[in-house]
Every structure is written in structure tokens, then in C-alpha cells.
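The chain below stands alone and is given as C-alpha cells, in the form predicted on its own.
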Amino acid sequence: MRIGSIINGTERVGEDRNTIDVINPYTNEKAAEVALASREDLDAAVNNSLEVFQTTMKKMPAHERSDILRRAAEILEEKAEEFASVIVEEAGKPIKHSRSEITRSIQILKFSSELAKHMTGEVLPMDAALRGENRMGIVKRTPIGVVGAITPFNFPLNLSLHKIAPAIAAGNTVVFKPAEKTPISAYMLVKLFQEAGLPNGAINLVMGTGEEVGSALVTHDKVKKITFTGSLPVGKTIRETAGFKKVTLELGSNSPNIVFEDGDIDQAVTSLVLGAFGFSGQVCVSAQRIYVQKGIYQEFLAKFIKATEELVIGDPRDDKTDIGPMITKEAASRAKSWIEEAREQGATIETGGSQDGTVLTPAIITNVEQKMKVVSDEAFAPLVSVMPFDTEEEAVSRTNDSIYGLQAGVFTKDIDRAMRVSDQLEMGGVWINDASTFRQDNHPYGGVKQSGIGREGVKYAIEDMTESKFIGIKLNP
């Protein structure tokens, strides 16, 4: 299968153009041939954007964008199974999560038809400051027009949507770059959308390396936001060189969670498998760091080494496959590198670690030090370090011992202690008696620090894609 991008409706595949395969990372075999966007296509997918911004989607009532949004969602209801194999194929996520995402990207677009209708603004009381009698004041919201969305390759469905459809929902246009590795689910979501009657244009999709046409959306004049979720580096990039564009930043983090003696054991060993090893931590929010009370400590250690290894590893299309393979051999390379390099630093593998080509098994890591990598940086791959605490303050001044500050969990059956300690850590969000993987698609999500700049969540990307505008009338008495 050869793609290419989508540009007011029309495919660009010509024969002359660059390509890049798009590989499966389980099987190695080639899942499709991407034509690569050149700038001029760039150029011209912005260009049209603004145009269609201008003429078209600004001036698109409520009703109707809501309308498209809940076709899409009933189209993607539809052809779910289909959507998940191709995650499955592209990103080597087992089946059974590539489901769970689909469902989630569903539940995006129902949020935002439903929201899209709801973008209210206020009368102001104007009589309130000196020499307002007789006046009156209304604040709208308004679209902002091109929006630029580059998205990731670990979530290539969701986080996709949980730029494009906020967009659409405000009025505004879209230019969008979805990750090199996993272009057939974005190709398919565009071809999507025009089948549940989105105008040519409203969307562009734009299919090329980050370096010829990522760096130009970020810096073209006519994009007037910019929402990205990917790697630190990349994301420094994108906020020094975007000039006065809006940008929304979600930068992944290296995720704390903290269980207390009066924490439910079971319900925190069952939550941060799952939150530590799903999809192989390759989440921005995986559980990295887990601080455990003493008390506790053993206990939870043992119990939580004998669920992980009862993950099933294998094949991502089978139903029982908890653990497939990472997104390339490099990536797995790389954590097992960071596996060995804490080993002869003296800290001590209780499980795990061990790598047959992209699949690397889930390791469990103890005796760390803070400078470690595998502590201090992000890893996005199945490791997490397992530390135990004395003290409350303690645990959060070692949680909050952190470059990044995205979302932590924290497991006690204290509500004062809850609200307490969640008060005091430095993250944009915090889930009690949960891991720190939880998001839902409705809650503000970002992060503080070098976390990300700004928030997710349906009705706060509206928010941050919409202007506010004042309109003041004088009225005769």
C-alpha cells in the first residue's frame, strides 16, 4: 500500500517523490510506503487551510460541526476492528489496548460534537468600574483559524483527535503532522473525516519528516497555534522558534507514585503493572517511580515482581498478549542500555530486562540512585524503579526531586493525607488511589515544569483554540 498526503481533498503519491516504509515493529514485515510531503506541500496545505478557514469553516454554524464530529464518531464506531489492526500493524500495540484506544478516540469526538454547541461567552457588568453606566460588554469566543497538531506514535488515534477534534468543534482549520512511524491510522482518519462530510481543507494532512515539513509548520506565519505532544528536545525547540503562536506542549515525564502503609497493597500492585508496563511504557505518563513506605515495602515488592511476570508477552494481534514489542530496536536498545548501565552502578534488576529484537521484558529495578537514568530521566519503555521511604515529606520531596511534572498517583486510604500530599506535588495532575497512567478525555491534561505548557481535555483545547473577544456598547440613556 502506498500513501501520501492529503491536500484539499486530493492524495499526493506521484512516483518521483521520496518515500519512507512504514515497518511493523513485531513482525519486521513492511506495512505500507509513505510518499513524503515536500515543503511546497507544506506551503500549500497551509495556504489552503487559511482559505478554507476564511471562507468556509468560521462561518459554519455549531449545529453543523457538531453534526460532523457525531458522524465521525458513528463511522469510527463502525469500523473500530479496523482502526485497531492498523494500530496493531503500525505501532506493535497488542490488540486488546489498540481497542481500548479506538474507544477512547470515539468518546473525543462525542465530547466535542457535544461541546462544539456550548462555546458560550458572558455579558459583563460593565456599570461595575467608573464611568461604565449606560454600557454594555460581551465577551465571545472566536476560532483562531490554522492550527498546526503533530502528534506521536504511541497513542496515534487518540492524541491525534485530542487535537483535531477540539479544532473542528471551535471553527478552525487544521494542518496535520502525524508521527513518521505511524502515518496509516492518521491517512486513515482523514479519509474519515471526509466521509462524515468535513469540508475539503478543514483538514490537511501533511505526511513528511519532522526536519522538511515539521520545522516549517511550527514557524509559518499563517499557523497561528501550534499543539505538539512528543520528546523535550523537540518541544524546546518548537517554543523557541514559534514566535507569537499559541503553543500547547505535552512533553511526557519520567511519572512518580507513592504508596503509603495505609494504601490498599493489591489495588496499587494492579494498577501500577498496568500503569508502569502498558504498551510497553511507551505512555508520557507511565509509572517510572514508585516510592513505597517501608512498612510495606517488601510486601508490595514481592507482589508486584509475581504480577509482572504473569504478563503475557508475545504476539500484539493475540488477545492475551499484554507485552509486544517497542516502537523499533533502537528504542529497545537504548532502555536496555539504561537497564545495564544502573546494574553496574549498583542497582539491582529483580526482573526483567532482558531483549529479543524490539521486545524488551518488563524490568523492575531497585537499590537506585536519584542520578540514575533510569530514575531521573524519561525512560518510555517497560522499566520502573522501585524505592522505598520513611516519611510523608520524604516521599513528596523525593516525587517532586524532578525536572518534569506531568501526573503522579498516590495510593492511601487517608483522605487528609491524600489531599495533602497531592496538594504539595508538583504536577499538572494527580490521581488518588490510582496510577499516574489514568487520563480520561474530559480532565485538563498537562504538565508543569518541563512537562508541557498548557492543557488537553476537550473543553480546554476549545478553550486554547478559540480567542477571546470583547465587543463594548455605548447605549443612550
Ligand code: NAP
Second form
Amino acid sequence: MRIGSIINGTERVGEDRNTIDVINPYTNEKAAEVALASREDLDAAVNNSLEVFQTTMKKMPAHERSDILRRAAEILEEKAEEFASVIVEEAGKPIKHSRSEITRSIQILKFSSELAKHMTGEVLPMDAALRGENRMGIVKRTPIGVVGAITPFNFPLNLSLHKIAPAIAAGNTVVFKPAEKTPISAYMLVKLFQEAGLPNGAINLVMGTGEEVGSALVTHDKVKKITFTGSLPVGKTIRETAGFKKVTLELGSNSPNIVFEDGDIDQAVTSLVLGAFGFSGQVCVSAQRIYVQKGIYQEFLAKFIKATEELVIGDPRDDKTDIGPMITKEAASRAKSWIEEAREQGATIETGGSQDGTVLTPAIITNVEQKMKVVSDEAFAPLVSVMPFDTEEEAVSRTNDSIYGLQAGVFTKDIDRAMRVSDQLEMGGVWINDASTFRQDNHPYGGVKQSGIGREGVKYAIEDMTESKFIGIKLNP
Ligand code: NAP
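What about the form predicted in complex with the ligand, after the form predicted on its own?
The next block holds the full complex; its first chain is the one shown before.
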């Protein structure tokens, strides 16, 4: 299979192009060959997107945008298994988790279809200001223009749709640069939108490396907004080079979870095993730090280790598999080296941490210190530290001791404590009685501190992808 960029509806796969191979992380077999975009292709994509914005998308009525998004949802429902298999192949994500990614992606399309019809503005009480009598003020939301969407490998369909679907709902056009490791689902998604009736050029797909094509997209002066999901170092570069563009950055974290003595231990164990090790921890809100109150620490730890050791590790194509490969052998080796470094610094590896190629077994680490990489940096791997604490104040202060602030989980049955702690946590979101890892596609999602700027979750992404325009009218009395 040879795939390439799609610009104005036409694929660019010429034999003269440089290529990269997409490698299945579990079987190590070649899944596809990608013909890379050149700088000229990127310019063509942006120019065409701008033209299609001005001639077509900007003028398209809301009911048409909504219909296209609804049809896209229906087609994705029909092709769910095909998309899930591709995510297994290119990302190594276990099939059951790939299927749930598709289910969530369908919901994003449905939410976007509905919200395309509800881009309302407001009428201002102009007479609230001195000399405002006999004036009328209207605030409208207008599409922004060409949106550059840059996405990571770990939720290749869901996170791409968190950008593309709200952009279309708002009447924008998109130049889409997917992760080079997972371009097949991106390619299929653009084809799916063509089938759903989206005009050519409303999404242009550019296949290429981040350093070449991604950075050129970020600095292109005809692009009005960059929406990026990925790592902190790349996010920082984007922030520094994007110039006057609007920028949304969805970055990483070392997500904390607090289990209080009055919490439901079994519920916490079940949520946190999935939350720490789902997709081998390659999730931005993966539970990486678990603070457990001293009175229940031993009981929690024993149950947590037992449940972790029951996870099925193996072939991601198998329905029973919980843990498959990491994205590359290098990623697994890097995480393994962090575990070894923690061990040398005095930590205890309670279970897991052995590597076989791309597969790293789920590791639970105790006796850690704040300075260790496994605690303070983003691991993005199947490893989690479990740490005891005494008081609520201590739990809050240790949770907040991070450069990141994306989502946290708090397990307690005390509603007053739940709300008190939520208010004090420096996070974009807090789940009570669920792990930091849980996400729905309709709530505001994004980070504080170095976890990012801006919010996704369809309604909130649309806000960030539109401008407000004021129209004032002076009326004759
Ligand atoms: P990454 O290495 O930062 O790559 C993300 C995207 O950026 C890829 O498409 C990449 O292209 C591109 N890119 C790389 N260098 C670039 C540059 N200089 N200019 C423009 N684009 C560039 O991230 P990843 O390894 O794929 O994903 C893991 C990271 O994403 C983790 O840190 C995770 O926490 C974060 N993440 C955050 C969220 C969230 O919602 N907050 C969700 C998921 C993941 P190439 O593929 O060609 O390198």
C-alpha cells in the first residue's frame, strides 16, 4: 500500500518522491509506504485551503456543514471495524481500545454536526454605557480561515477529529499534518470526508515529517490558527514560531491521582489499572503518580499489584489483549532506562518493567522520590509510582508539585473534601471517583501550566476556531 498527501481531492504519490515506511510495532512488518510532501506541496495545500475557504466553506450554510458531519459519522459507523484494524496495525493499540477510539470518534462527529447549527452570538445591552441610547450591538461568531492541525500517534483518529470536525462545523478549512507513525488512518479519514460530501480542499492532507512539513505549516502566513496535540518540546517551538496565529496546544503531563482512606479501594484499583496501563501508558492523561493515604496504602498496593499482574499482554489483534507494544523499540528502551535509573536511585520495582522489543510489561514502582524522572517527567509508558501520604494538605501540595497540570483523579466519598481538593488542584480538569485518564468528548479538555493552552471538547474547540465580530448600529429614534 502506497499512500500520499491529498490536495484539492487529488492524491500526490509520484514515484519521484521521498518515502517513509509505516511499521507495525508488534509484528515489525511494513504496513504502508508514504510518499512525502515537499515544501511546494505544503504551499499548494495552504493556498488551495484558503481559496476553498473563501469561495466555498465560508459561505456554506450551517445545515450543509451539519449534514456532511452527520454523514461522516454514519460512514465511520459502517467502517468502524476497518478503522479499528488499521489503528491496531499502525499504532499497535489493542483491538478493544482501538474499537473504543472509533466509538468516541463517531461521537465527536455527531457533536460537531449538532453544534454546527448552534453557533450563536449575542445582542448587547448598548444602553448600559453612557451615550449608548438608540444603539444596537450584535456579536457574531465567524470562521477564522485556514486551520493547521498537527496530531500525535497515540489517538490517531480521535485526536485528529477533535480538530477537524469542529473546524468544519465552524466553516473553516483545514491543512492536516498527521503523525508520521500513524498516517494510514489519517488518509482513510480524509477519504471518508470526501465520501461524505465535503468539498475538495476543505481538508488537505500533507504527509511529511514534523520538522519539515509541520514547522512550515506553523510558520505559513496564510494559516490563521495552529491546533497542535503532542509533546511539550514541540509545543514550545510552535508557540515561539507561530507569530500572530491563534494557537491551541494540547501537551503532556505526569497525571496525579489521590486515593483517600474514605475512597472505594476496589473502584480506585479498577480505574487506575486501566488508567495507568491502557495503551501501554501512551496517553497524555495516563495515571503516572498515585498518592494513597497511609491507612489504606498496603491494602491498595497489594490489590493494585494483583490486578496489574492479571493483565493480558500480547498480540494487539487479540480481543483478550490488554497490553500490546509501545510505538517503537526506542520508546520502550527509553522507559526501561528510566525504570532502571529509579532502581539505582533507591526505588523498588514491585512488578513489571521487563522489555521484549517494543513490549514493556506494566511496572509499579514504590519508594520513589520527587526528583526521579519516573515521577517528575512525563513517562508516556506503562509505569506508575505509588506513594503514601498523611494529610489532605500534603496530598494537594505533592500533586501540584509538577510543571504539568492536565487532569487529576481523586477517590473519596466525602463530597466536601472532593470539592475542596478539586478547587485547590492546579489542573485543567479533575475527576472525582475516576482516574485522571477518563475523557469524554464533550467536556472542556486541556491543560494549565506546561500542559497546554486552550481547550478542546467540540463546543470549546469551536470557540477557539472562530473570531467574534462586533456589529454596531446607530438607530434613529
Ligand atoms: P510529538 O513528537 O510532539 O509529535 C506530535 C506531532 O507534531 C507529530 O505530527 C509530529 O510529526 C509533529 N511535529 C514534530 N516536530 C514538529 C515541529 N518542529 N513543528 C511542527 N510539528 C512537529 O508527539 P508524539 O510522540 O506523537 O505524541 C506524544 C505526546 O503527545 C505526549 O507528550 C503526549 O502527552 C502528547 N499528547 C497530548 C494530548 C493532549 O490532549 N493533551 C493527547 C495525546 C498526546 P512527526 O510524527 O513527523 O514527528
